[in-house]
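Take a look at this single chain in structure tokens; it is the form predicted on its own.
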Amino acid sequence: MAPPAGKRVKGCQIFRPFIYGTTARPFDEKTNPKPPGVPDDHTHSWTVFVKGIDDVDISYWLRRVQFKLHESIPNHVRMVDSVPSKPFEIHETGWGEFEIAIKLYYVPESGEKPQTLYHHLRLHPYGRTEEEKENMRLNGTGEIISWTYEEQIFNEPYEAFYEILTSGAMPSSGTTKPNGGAGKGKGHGSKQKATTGTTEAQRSEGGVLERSAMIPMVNRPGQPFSRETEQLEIKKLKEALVKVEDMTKTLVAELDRKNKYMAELKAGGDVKAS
């Protein structure tokens, strides 16, 4: 592909948040019946996707996504072209977990080469501890959610692509309900105004504007990534850091005690093991 006409915007870096991952559900006669024609040994339905944070449109920078599935699946390399305000996704059924290669193709104006991400399809509850696995098992939906928050960084974009990225935040493709609630891609609560060029776009509290680097302020059902999530993760990291520092102090004290003991032995002292 020939590079776009024009120069790069030096010293400029622009990022756009997005989400990729899988959602799986076990087949169940009441909540998730197996469709006709699905093989008997298939135990789950699942979806792999790439989409914008808070379901906003990302087709202005992402043109196509290739999903490379397990070779045992018919047509295991799938191409999904962009549709404005729709996620890049495919739906399948199966019985086993495997790694999915997700290749991102950018819009021609970007001049960027494709990049590949890798994601492990999860069909069963997982976690670092049995408690985390149990919480996923009892989440009330039956879904096994394995999502990853990512930020696409464009370093020194071409001038034409820079104009696309910075053409002003657009109102979300969802609609706001008259009672102040939220439609697709919106938050909840009081409305806020954001300037987009010469007009003002409405957005709900916790929602985001398209063509921006915003993320929601708070978590909502189906939208687990937000500033609230970020603060919770920061809190966990700070708590873990305190534990590590305490462990380090204990180990250093123990090492000092042993070094002192070794020094006394070498000096010929009559030291009894403590």
Ligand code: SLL
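Since the model is a prediction, treat every value here as computed from it, not as a measurement. Residue numbers count along the first chain shown, from 1. Superpose the two forms; the largest set of C-alphas matching within 1.5 Å is the rigid core. First, how it differs from the form predicted in complex with this ligand.
- Core-superposed comparison between these two forms: CA of Phe15 displaced by less than 2 Å.
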Contents of the next structure:
Amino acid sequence: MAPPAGKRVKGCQIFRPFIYGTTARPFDEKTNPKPPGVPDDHTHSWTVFVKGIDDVDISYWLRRVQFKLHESIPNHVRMVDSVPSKPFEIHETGWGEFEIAIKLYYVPESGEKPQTLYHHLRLHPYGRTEEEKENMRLNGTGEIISWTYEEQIFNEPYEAFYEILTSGAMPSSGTTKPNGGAGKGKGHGSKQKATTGTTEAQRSEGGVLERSAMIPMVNRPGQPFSRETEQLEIKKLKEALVKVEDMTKTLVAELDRKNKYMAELKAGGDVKAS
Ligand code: SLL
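Can you return the structure of this protein in the form predicted in complex with this ligand rather than the form predicted on its own?
Okay, now the whole complex, with that chain kicking things off.
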């Protein structure tokens, strides 16, 4: 494919958050009955998906996704074309876990080559403790989730693609339209909110603007990726760091003691082991 006409926006890097992963559910007569025709040995129904954070549309940069499933599954290479505001997804049933290759095809204006991600389908919660296992279950739904937050980076995008990427979010004044009307660079990153009906950029339910790099402030059911989650992770890392520092101190003190003891032994004195 020939690269798109036009120049690249130098020194500019644009990222877009997205989520990919799997959601699985064991068959159960009451909560998830096996549909007719599903083989006896299939134990779960599952979904693999790629979607925008907070379910925002990502079809303006992602055109198509190829999911390569396990060869034991009929027609195991599946292409899914974008439908605005809908996730790219495949629904299946089966009995085993395996790695899924997820190939992302970008819109032609981007001039980007396809890129592949790998995701392990999880049917069973795992972990060393019940609590860890429970973390893989989506609160009370019986679903086993394995979801990953990711950021797609576009380095020095072509000018036309830059317009596509940025022309929906946060118009800075009443004169710019959310689609196509914004001048290059105008208003991007501005904290100002759109005020009139014609300029109002669309927000998802969680308060995230379409065609932006925003992530939600707080978690909501089914939406675990947010600033809140990020803060909790940072807290966990800080606590772990303190613990590691304490362990290091203890070890250094121990080493010191042993070195001293060794020095005394070498000096040939009559020492007692401490
Ligand atoms: C395992 N290495 O042994 C894996 C292979 C294959 C899963 C898992 C078949 C579905 C179908 C299916 O679930 N394959 O027949 O449509 O665990």
